[in-house]
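As a starting point, one isolated chain is supplied in structure tokens, in the form predicted alone.
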Amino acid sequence: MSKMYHKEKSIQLKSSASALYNNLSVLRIAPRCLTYFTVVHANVVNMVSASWDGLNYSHRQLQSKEGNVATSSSLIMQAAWCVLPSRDLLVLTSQKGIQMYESDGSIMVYWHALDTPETPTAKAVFARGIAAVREKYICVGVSSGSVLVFDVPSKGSNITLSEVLEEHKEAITDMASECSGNLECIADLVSADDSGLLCVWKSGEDFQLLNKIPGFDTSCSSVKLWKGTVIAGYGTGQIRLYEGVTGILLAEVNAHARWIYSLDIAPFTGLLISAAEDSWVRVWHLSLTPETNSVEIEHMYNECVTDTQICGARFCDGDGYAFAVTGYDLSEIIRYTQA
């Protein structure tokens, strides 16, 4: 297996990413020439803006918070930026609520508050699960299974609460939206719960469930939508392609000794890469032959991050060629780009 990749100068970061799925997200600002990191820390999220040639590095950190209290020790569970095309926010979720920020972190533009039940129950409530959708929706995914859809509108702070989604019954893991800007996919949204059930969407004034995919029992930890195929890694180790409108099971691939803590997949190139408990990192080739329904998973590259239970990896860009991941309790975001 050829050196596709090789290591950069890791990013520091003010403190340790927490073992949480997904915890790392990326966002290119090509005109600024700049990188945007963030990764999640107990109640902080911890951003870095870096500079393309390396030279500059600037740190935020943002607090959890409650309506307008300042602060909260309510942990964040996940840090992600939802680009629309009229504008790119970044979106905090937590056990206390949503909140939705100008793209650089500087203004929080709206909060839309959990509802915590009066007596305290065995379950937890929290958010978890982030997507932009199509022209104007945020969803979010939500402890009780609930998926809840966001109008926002191109700019100002107006966003609407405008649909909440019931098909699961579990805690929500993750979300993705169609990211390989084909229009003609009828899916545009996949979300998965930690009993492993997917549910197909196409999205609209009102959401329309396309498809539901059982779980078998087994986490989804992390999924993504390219092309009309699910991709969803699992806590078993495994990643299943499936296609979304029909569920149709395409490839299963034995990838990884212990749970699979993150995957992504740059859209232009279809290189995806998983990240897991096991200290590895894997980077994988999918094709698609629409003729014959088909889909080729190919391995390409491995990384290992001696002794670091890998919890985020993003590429840095739609082809593949660089590549971020964090680990817990590491304070440092690793990057690699191809050799």
Second form
Amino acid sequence: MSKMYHKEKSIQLKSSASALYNNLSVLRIAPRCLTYFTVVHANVVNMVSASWDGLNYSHRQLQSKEGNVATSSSLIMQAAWCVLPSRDLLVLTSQKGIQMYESDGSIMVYWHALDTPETPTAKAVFARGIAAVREKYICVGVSSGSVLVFDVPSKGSNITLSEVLEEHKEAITDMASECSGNLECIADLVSADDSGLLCVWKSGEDFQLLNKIPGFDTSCSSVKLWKGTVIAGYGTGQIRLYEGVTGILLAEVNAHARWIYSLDIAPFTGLLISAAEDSWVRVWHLSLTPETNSVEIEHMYNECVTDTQICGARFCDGDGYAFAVTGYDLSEIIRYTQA
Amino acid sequence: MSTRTLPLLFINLGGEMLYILDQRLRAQNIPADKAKKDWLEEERKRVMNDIITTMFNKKFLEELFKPQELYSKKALRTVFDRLAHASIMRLNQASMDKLYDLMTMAFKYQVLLCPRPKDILLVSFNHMDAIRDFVKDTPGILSQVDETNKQLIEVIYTPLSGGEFQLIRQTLLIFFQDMHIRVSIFLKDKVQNSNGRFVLPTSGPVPYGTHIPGLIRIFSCSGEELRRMQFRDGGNYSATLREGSFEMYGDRVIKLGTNMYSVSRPVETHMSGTSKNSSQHTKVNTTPNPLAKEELNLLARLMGGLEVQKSTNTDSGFRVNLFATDEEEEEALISRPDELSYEVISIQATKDKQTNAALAKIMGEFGETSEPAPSSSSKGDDLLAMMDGL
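Condition change, the form predicted alone to the form predicted in complex with its partner chain:
Up next: the whole complex, starting with the chain shown before.
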């Protein structure tokens, strides 16, 4: 049986990846035959632009911001592209606030400061969890459990905080919007927190809570929403699939031997990728039968990144033809394509 | 990130430091003469007691346990420099560098290999248990250690969730980022590769609360299991061991954090061959002033609580060498790569007059308040004379 994927040439980074959930974001720019990657290292975001012919790489580094200080040592929790119909924005979440840039990282268009206390409190303060929802929303999670909803105009910097959703009591870990492209899906957004609680939302002028799916005393570190199905990865190494609106558990996989750090879905084919501290990257195939509300999950492929605790894994395209991986202390993005 | 990381970092690094010093002190106990042997044994115990007393100083720990961001590497190194010199023991620069390398790589290893983030607490308890054993004959210090242990358990860490422990772990991993110093005891045991990276096995027991990978279960809408399948996970995992005890006393189950050194297994570090990445990484603290004002204030409060027997004359006191010979120690100092130099905070480094004055006052306070007892310095002289005669 031949291998499904084979390793390609890695992309070198200016600095190594930090151990943070979902520490890899990919933006494919078809008209320019380019793919952008971002990886967080402490207070810096490493951005690499790679041409599809593999000949050109350019690097850029973005730093965390803090009040009026030009450069900050505050740590960045996550960086992710938000793809909206009219524009793509690069969002950085840190201990001090939320920065939004034009997609190539050239200009910062918006800064939102978090309420940070004078003296540090026992509970850390930070923003984490980023999702673009429908035509004009960018949602960002906060350590208090709040979800901030930003209204984004089709161009310019007049971004405003339109709503704050307060359902979670624990720190937000990750958020995801419906990625199938199917406008008939009722649920638009799922948010996850440190207790494993999943909240499913419908977007709008006022976001509406559709369901709260309780956790089982374990953090949900990564979450995806595809065709109305919530796919959640947990600290115990399990992946669970829930029907979003009803909260019905559809499937449970004992997928990894350590904490899951990253999940991604290829929306056109239903390929799912999971990566964890146990050094394994696994590819699965999901098929959903909406009539019977049932799911099929088939294991497709394993890749062991030797001696590496993986912190980010993403498909590079909507079919899942290629994927990229980052690991703690690694200064490269490892890439794989289908054989 | 997490504001509760510093106590764990301090206790675990301190624990490793004690393991290493204990091993070196025993290893240097070479004279055949029984009287000298007994006397050196006394000195060893005294050095250990002095350091542990300082480590668990009440005021010092109060400051440490307050919610705060992690110190910079520089600031933390300064704290441990002070701690290492809290007795009549003296370490040269090269030995202190090596000691710090070993401590940090050992704890980095323990943090990485912890099955669950919460198990970092069990690693800390292993260190605390060993420290308790070092001072078991000295009730005064023992009660200090016990009190700290209680605080750790009840006040600080019991209410934390798994996700919050993971945040602590992630904060620690950022602190240790890009450190790949090779430690010969790790290389020999095959837990570290020759490129300085640790071996992460894909076999062995899964963490408590995790299932062995392999099972897929599909459910119906009513919640009953429709079918189950197995997939090949590629690893060689086995069932979890029982959970370690988070009480004051108990079987911790996890071996990480227990003493891996012994007189017959000395430790060396290799400076060459460290990966290129170590020079590439961006430093977390990008403040232009080498000593951030906040850190200075913190250090001042901390140092105020530390009683240090400071001796300006490096010839007095009991010298410990972390290398096999004096020549090796000298060679190590000269050949240490730039990117691995620890910048210990010194008065000359600060340009700010106010900062300078404040720091000078702190350093000055040490000299005034702590005079080495006459008997100890003469003991030190005796020892040195004796070693010269060997």
